[in-house]
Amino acid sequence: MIPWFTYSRPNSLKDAVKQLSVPGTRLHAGGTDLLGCLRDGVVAADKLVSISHLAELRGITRTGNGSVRIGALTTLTEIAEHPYIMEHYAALSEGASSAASPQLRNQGTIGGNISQRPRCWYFRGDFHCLRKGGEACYAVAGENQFHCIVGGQSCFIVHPSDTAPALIALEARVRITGPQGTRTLPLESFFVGPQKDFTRENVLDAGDILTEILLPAPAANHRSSYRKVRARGAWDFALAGVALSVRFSNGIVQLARIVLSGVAPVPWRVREAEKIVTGKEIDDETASQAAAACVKDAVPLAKNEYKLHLVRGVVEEALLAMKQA
């Protein structure tokens, strides 16, 4: 059962940042994770500030250098969609039309979907784990088959969202309006790992809003894919996938970029095997390399080390399939 809350519906951004600095305010856009967490007991809130109605951060359209803003409120099935994003920015229409199910697609935002919280089910259920201000992580002697493979310490989580991986994949920057003004960041630099501090997931500050994506230009003879291994063939999470993002010059890779979902507390850029890549064509020794660094450092769980195995699975059948494109 939802615990009762107060309900605004602001005029202005502005007047959002201003609802959203008090204590005890959470803001709601799409609502799909939001009110799972207040129903479970995840969250708290005395007050929900809106933004749903809000036109300005919603659309998707090309500015005057050729680069594409999104805003925060556009829903996963328009960017799925979305012809132009569909041909330039693939691995971003690939990621959303691969989350959730159709229904949550159709209501669940971008900006949500970017920022939402851990699946973690001690985290979700009755545990006063420590990401909770409890004083243990129950993962490391639990359940833990879902949980990551790097960057863990302290807390396990894996971060849920298959947007966020394509768009750090395609140089996405994002827009934050807050009480302090407005910030632009790499999307990259949005996320926090449980070794910075293991009580939040993003640089979000109270008052702060996510109010839009902003993609470079698509550049020539680039090509990007985002590919996802889960139990079931719909409405699931990664267990482990992959974004790529590649320029080519006569078959041979200029640039790369590399970034793993379903295996760490943040989409996990894998610089390593980016450069086993670069400089080179795409054949089985090189996809075959590169997907070996993405686990190189990898510590597995109990319960997980299946994860070692998907990764280099899923990496190598990403790279090999981008050459054949």
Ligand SMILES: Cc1cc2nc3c(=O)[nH]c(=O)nc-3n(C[C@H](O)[C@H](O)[C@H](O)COP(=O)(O)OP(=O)(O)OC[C@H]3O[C@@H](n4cnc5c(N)ncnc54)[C@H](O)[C@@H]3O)c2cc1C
Given for the second form:
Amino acid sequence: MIPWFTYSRPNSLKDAVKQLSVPGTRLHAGGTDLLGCLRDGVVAADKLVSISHLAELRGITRTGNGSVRIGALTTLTEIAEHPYIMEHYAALSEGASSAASPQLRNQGTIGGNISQRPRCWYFRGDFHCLRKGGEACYAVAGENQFHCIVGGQSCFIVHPSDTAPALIALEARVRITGPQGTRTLPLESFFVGPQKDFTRENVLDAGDILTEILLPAPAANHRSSYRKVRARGAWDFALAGVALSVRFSNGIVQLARIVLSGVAPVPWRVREAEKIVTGKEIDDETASQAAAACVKDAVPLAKNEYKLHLVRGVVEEALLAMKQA
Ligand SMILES: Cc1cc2nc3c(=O)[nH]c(=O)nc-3n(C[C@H](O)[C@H](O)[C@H](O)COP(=O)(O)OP(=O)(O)OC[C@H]3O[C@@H](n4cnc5c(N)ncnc54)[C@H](O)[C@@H]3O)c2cc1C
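Can you swap the form predicted on its own for the form predicted in complex with the named molecule?
Complete assembly follows, chain above in first position.
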């Protein structure tokens, strides 16, 4: 059962920030993740502050220079089905359309998808784990088949979002408004891994609201994709996945960004793999070398070694598919 809380729907961003700065409040967007967390006792709240009346946080707009602004309240369905996003930012529309189920995509927002809490069953269950202020990560010696193979340290969650890796590959920035004003940062710097702080997943502080995502204008000869491996064809989180963003010139890769999902506590960018493909044509050999680089630093837990093979396979497939596109 969800514990009692009060509920407020401010009409201005300023008021929302003010209300959310009070301890015990939590931001409510679509509620598809938050309400589950409250019901399962993962987080507590005296008061929910809904941002749903903030019309300025909705929608997808193109600016004069061709860049794109996506309001944090834009739903995953709106993003997945938007013709301009589909044409120029395919990785994002593919990431959004591969997340969750149609009902959840209709209700879940992009801001919430990026800020959702981890799906680790110890964190979500009745375990007082490290991330909840306890003393141990139960995944280390427990049921760790869905946990991370890289970037884990003390806590072995994987970041659950399918849109975040795509957005990082596409060089997205996020705008955040909070009690100290407004700041804009690369989405890549938004996420916080356990080696830095295992009690949080991102830089949001009390009162902070992620208001929008900014995508650079599409470049010529640019292609992107998101490919995800999951245990079943219905809704499911990524066991492993890859977002690619590649700029070509006469078939040669000029610039590449390769970001993994499902394998690390934050969307995991692999610069070494990017270097391997840059300046070359994508062929069987470069795809295989880049895929190998993606798992070079991985240290699997007792039950998730299979993810090494998934990563190699999905990266190789995605690179070769991009060449043929
Ligand atoms: C059954 C199920 C399957 C799922 N499968 C997938 C999947 O395969 N892939 C995937 O990527 N996701 C998956 N999800 C997650 C789903 O996509 C998210 O729950 C959804 O996108 C969250 O959006 P929301 O608007 O409902 O967020 P909420 O539930 O309202 O919020 C989620 C969290 O983000 C915070 N938050 C929300 N918006 C903002 C903002 N603008 N600024 C600051 N903080 C904010 C909230 O305070 C809360 O902590 C699944 C969820 C469920 C329940």
